[in-house]
Every structure is written in structure tokens, then in C-alpha cells.
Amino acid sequence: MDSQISIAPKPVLETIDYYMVGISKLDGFEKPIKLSSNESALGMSPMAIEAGMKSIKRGHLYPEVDTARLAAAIGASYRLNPKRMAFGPGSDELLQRIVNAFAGPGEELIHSKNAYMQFPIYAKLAGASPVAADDADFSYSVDAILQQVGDRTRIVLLANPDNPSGTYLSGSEIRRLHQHLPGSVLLIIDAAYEEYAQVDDYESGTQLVHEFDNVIVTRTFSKVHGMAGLRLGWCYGPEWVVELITKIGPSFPVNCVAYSAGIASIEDAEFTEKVLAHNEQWIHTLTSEFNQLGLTTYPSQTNFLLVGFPLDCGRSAAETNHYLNSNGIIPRQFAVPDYLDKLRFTVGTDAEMYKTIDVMQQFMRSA
């Protein structure tokens, strides 16, 4: 064996930092209030839990390769074509797979500079260059994105509604963006929070899929369906794209528990409505309470609220985060410059929200 031979990864991978997930543990607290990861406060549907428990008995067998039953359930619920769906262990994996399929060395992926922090990582893994477009106070700017489009652009990737801001692009703005993209550019819409979007001018990206051949939408069971720990995502696109994405994906894209639980969760529409009603109530209440404390809140169409700490409010985001942690509460703190004066709060249970508001009032009013 030649001791001089050594292996090395692609040089670009050295530029990738770890994606910082929200912390879930605090010293001194056995069960802290975790508001850092946009998980569903009400958990999984009871029907989904029962279906998942039954399916674990088949855990020694490979799961179904044919995802037709899951696709049919989604299609019936959302009025979509099951043949246009591909599945994977979370929408993260699907996004990475799609970017790998459509972008490579010498090509570019455009994202908004304060959008989901995995987006530029997907580009680098594919060997493509991420290009950050400016935003408009943490909302997507269609004009800024279009200014970045050039001959090397292969993908425009955005989240609608957005994470981590909670803001959204209206249907007319999404359509304006698509209208001015060359036919050779793929528009990917990460719609993980779509179910939470209650405003009249929001339009599902799946409608564009029906009209155009260069749009793909990714969805997830991690949010409104409360299945974050089971890892189940899906995408909706042109049939030829779905066939390609399926072909290059994992041999068994969905584990047996997620598969059974996913079907049951989709069919339990009553529980989904309960989750959405709970979320709408607390987004409204948190917004009102935090505004009264002199804080800035960003209008949210998700299950979380981004909160800014102006210089004149008397407390910094870092100080507030430390105080909340000392009281067993974990908001999301970001280590990137544009978010240093902000914290993000996921909607929790009623008890968790009441305590969070009470602790915030104590701290802010004592400034």
C-alpha cells in the first residue's frame, strides 16, 4: 500500500458550515419548553399514532416501494394528481436530490439571503454556486431575485411561506417571478408551511405545476401533521421530473411507520383543522402581546413568530434569550448577522404559551 496516497473531499465542501438546529435541552430542566424547532404543539393525529404503532410490527420487512396508497390519499385531500408525486425521508432530502439533478459545476442557484439556511448548502453539494438575492425587510423581493438571473442560472429556490421569517409571497408575485424566468430555469418552491397560510392572496405552487413544466413544489409531514421525527416528505412536479427524482432516490424512500402514519394523518382532517385553529389563535395572541412590549413582530403564515428587539425596547435578543433559558424556555436564536437582534418563537401548547408570555412580560417590563 502506498502511504503517500490520500483521499480528499471536494474542495467546496470545506466552505460548508453546520446547519444550526434549535437546541432542545437546558441544564436544570428535565422538560424545558422547546419553542426552537417549529414542531407541532399538538403532536400527531391519534389515528396516525395508532396506524404507526401497528406498522412497527412489520419493521423487520422492507417497506413498500410503490407509494401509490400514500399518493392517492394526498391526491384526494389536496385535489392533486398522484402520478406527479415523489417521496423521500423529509423534504430536505428531496430538495437536495432535486438540486443535484438540475444544477452542477459552473451553474448557479439563486436564493434569498435570509431564507432557509440549507438552500446554499444544497447548491454547494451539487457543485453549483449559490447566489444570494437581497430581500425586503425579511420578505422575498421578486425584483432582487430577477436581477440575479443570468446565463448560468439553473434554479431559483424559495420557501413560501418562508422559514425563518414566516413571511410569504402572494400568488401574483410568485407568478410574476415565474413569468420573467427563462424556460431553462427551474423554480423550486419549498412549501413546508403551506397549510398554515390563511391569507386570501396565497396560492399553492402546485397550481403552477399544472400550468408549467419548470416548477417543482416540496411538501412535508413534519409541520401541520406533527411527524417531524418520522421524516416524510413529498414533492409535486411534472411527471417526467417525478420519474427522474424517484429513479435517483433511495431504494426505499419511506419507512413503514411513516408510510402508515402519513396515510392516517392525511385522512384525519378533523385533527388537522384542530391544529390550524390552535395555531391561528396563538399567532394572533403572541403578536398582540409582544407588540405591547415594544417588540417588532413579522406577520406570520407559519407556526412560528419572528420577533425583533429594537434598540429602544430596553432588552437585547441575547439578554432575552438568556433569561428565557434560565426560566426553562427555549426560543430560536440565530448566529447570523441579520438575525442577531431577533428571536423566533414556535407556537406551543396553551400552557407553554401562557408561561412564555408571562416570563416575557416580567423581563421586558423590568427593563
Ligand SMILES: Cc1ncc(COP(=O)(O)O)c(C=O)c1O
The other form holds:
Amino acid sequence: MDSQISIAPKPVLETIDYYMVGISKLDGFEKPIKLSSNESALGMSPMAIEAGMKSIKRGHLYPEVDTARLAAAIGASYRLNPKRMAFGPGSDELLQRIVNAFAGPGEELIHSKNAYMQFPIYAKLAGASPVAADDADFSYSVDAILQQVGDRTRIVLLANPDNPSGTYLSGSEIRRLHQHLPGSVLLIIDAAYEEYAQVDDYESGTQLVHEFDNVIVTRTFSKVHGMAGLRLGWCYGPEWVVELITKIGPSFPVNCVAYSAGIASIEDAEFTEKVLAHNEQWIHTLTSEFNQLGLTTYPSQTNFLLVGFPLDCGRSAAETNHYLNSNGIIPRQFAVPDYLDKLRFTVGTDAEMYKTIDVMQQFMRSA
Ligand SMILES: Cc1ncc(COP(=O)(O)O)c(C=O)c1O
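Hand over the structure of the form predicted together with this ligand; the form predicted alone is what we had up.
Zooming out: every chain and molecule, the one shown earlier first.
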């Protein structure tokens, strides 16, 4: 080793643990049932696949820098202003970019303690301090978040609906939160699962963007559009903010396959409806089947269900995970204290769901 070299990363980076992505392989199973990463059970729209396949032939060229065509398609579908959109390779990257732009050393980002586990990591990467607010049994508590707001707060970041809990904050609660935030605080709403939210009192954060200048929303093609592997996310905010986010982002924010597939997917409303109907039916069925086995379920407005294993149900989350794995099924297990008695199940195909319920019944009933 060259003794004159003494490079070192920023000390804060040593405090960041690996974000644990769901496992996807099981020894002895060629095609395990992977219910660990909230991917879409029905995959991509056939129209999106076709558009993506055509685009790959242009893979030797840099993609379109101008994202106007994609923005126009999203704008037409969701009735939003294309000028308020910025794009990136997944909403994770955009969230990181936004946090980095608005918080730094000596400043704070408030998140909810059991919410999306990347949030504190984004704060640390920006050199800011994450502050975890309490929650109310895995639902956001607006009062607990507001209690944490102080002079150093720059960002409040929440996922609505949330992952891993699947719960949501109603439009009136989000508005109450926003109303009590100082104008110097940016409210970021990570709406990765918004399309799945079917309850009447869910309100899209994009409406808040139209009304207030300190709100930004992130969205993704990874969930309902089934394009997790292509990496396409977007955000919706004040024009000057999205211009800034675009300026500090990658030169080519969207690859050519994701670009064309994204437009085709947005235009295939029929396929999206099919995905949502499939999801709603299985969230309902999984909830009732798991409840009948003595398990706790958290009301989900997403494509997954968080399941609790109370002491009297006869089995622990860890041993259930082990048994499911030995049957070729991978739910999501979390190594954080509040989640040790829980597993999360993504909605899969019909066959995957029947098998999962069957294996769960065998295991729970033999306790
Ligand atoms: C709440 C939440 N936000 C953001 C993401 C990241 O999504 P993307 O694939 O767009 O980076 C996920 C992915 O699971 C998520 O659950």
C-alpha cells in the first residue's frame, strides 16, 4: 500500500447501513414466489413491452434529453402541467436529489419512525440530520411530526401511501400538517403507491402542489406500471424547483427504453385498470384470510400487506418466514426492532396467492 495515500469518505457515510432490498433467490427453487419487493404481479403492459423492444434498437444513441413527450403523456393522463415535472432513473434517485438540494449540514429532515427506511439515508447523504417522529401504530401522526418542527427543520418527508405499513394519511390530515409548517419547510410527498389508493379521503399531493409553493411530489413507474427494472420516476413541484432538480440531475435522466415504454404504459389505461382490479381483489382476500388465521393486518392502500404475528397466534414472524422460504415463498422480513414481529407480502399472481394462502394455512393451523 502507498503510505502517502490517505483518502477517506465523509465521516457521515460510515453511519449509513445498507438499505436491505428484498431477497430474490432461494436455494433449491428455480423460480421462487417473490413477494418481497412490491413489484407488479401482472408485469408490464403489452403495449409498453412492444414500445420498449422497438426502442432498444436505438440503444447505441443517447436518449432524448428533452423529456417533453413523456411529460405531455403523463400530463394528459393525470391532468397535470408538464412544465412542473422533472425525471430521473427511479423516484429513489429523485428523492435523493431533492433532499440534497434543500437540506445540508446543521439542518434537519423529519420523517416518521416506521416509514420508508430510505428517508433517513437521504438526509445523511445530504449531510443533514434525520429526525424520526413517533407514529400511531404504523400510521402517520401529524401531531408527532409537528412536535419535531424547529428552527433547523428544512424538510418533512412522508410516503403517502406508506411503505412498509401500507397505511395512508387522508387529504385533510396532510393539509393540516402543511398548514402548520413554516413556509421555509419543504413538504415532500413520496407517492410511489398513489395509484393503488382507492379510499375517498385520499388526496393526491399534486393538488397541494397547485396550491402551495413549498410542496413537491414524487411518483414512479416501478409499481402500477410494472417497470421497476427500467428505472423511471418523476416529480411534480413548483416550476423553479423542477428546473433546479433537472439542472442538478443526470445529463440523460431517462434511458431510451424506459422513455418509450413509459409513454406507452401511461396510454394503456385499460391495462392499468386490470392491474388495479387484480390488486384490490387480492388485498381484500389476503386481509381476510390472514385475519382468520389470528394475524394482524394493517389496512393497505398499496400493492402489499403488512402482517403482524401477535403472541397468541402460535407462530413467530421469523419461523413463518423460514417455513415460507422452505416452500419457495419469499415474503419481506425486516431486521429493525419495530418490524421483528411482522412480515410484508406483495400481491402476486393468482397462482402465487393461492399457494401462499395454502402454505400459511398449513403452518398456522398446525401451531
Ligand atoms: C415508498 C417508496 N418510495 C420510493 C420507492 C422507490 O421507487 P423507484 O423504483 O421509483 O426508485 C419505493 C420502492 O419500493 C417505495 O416503496
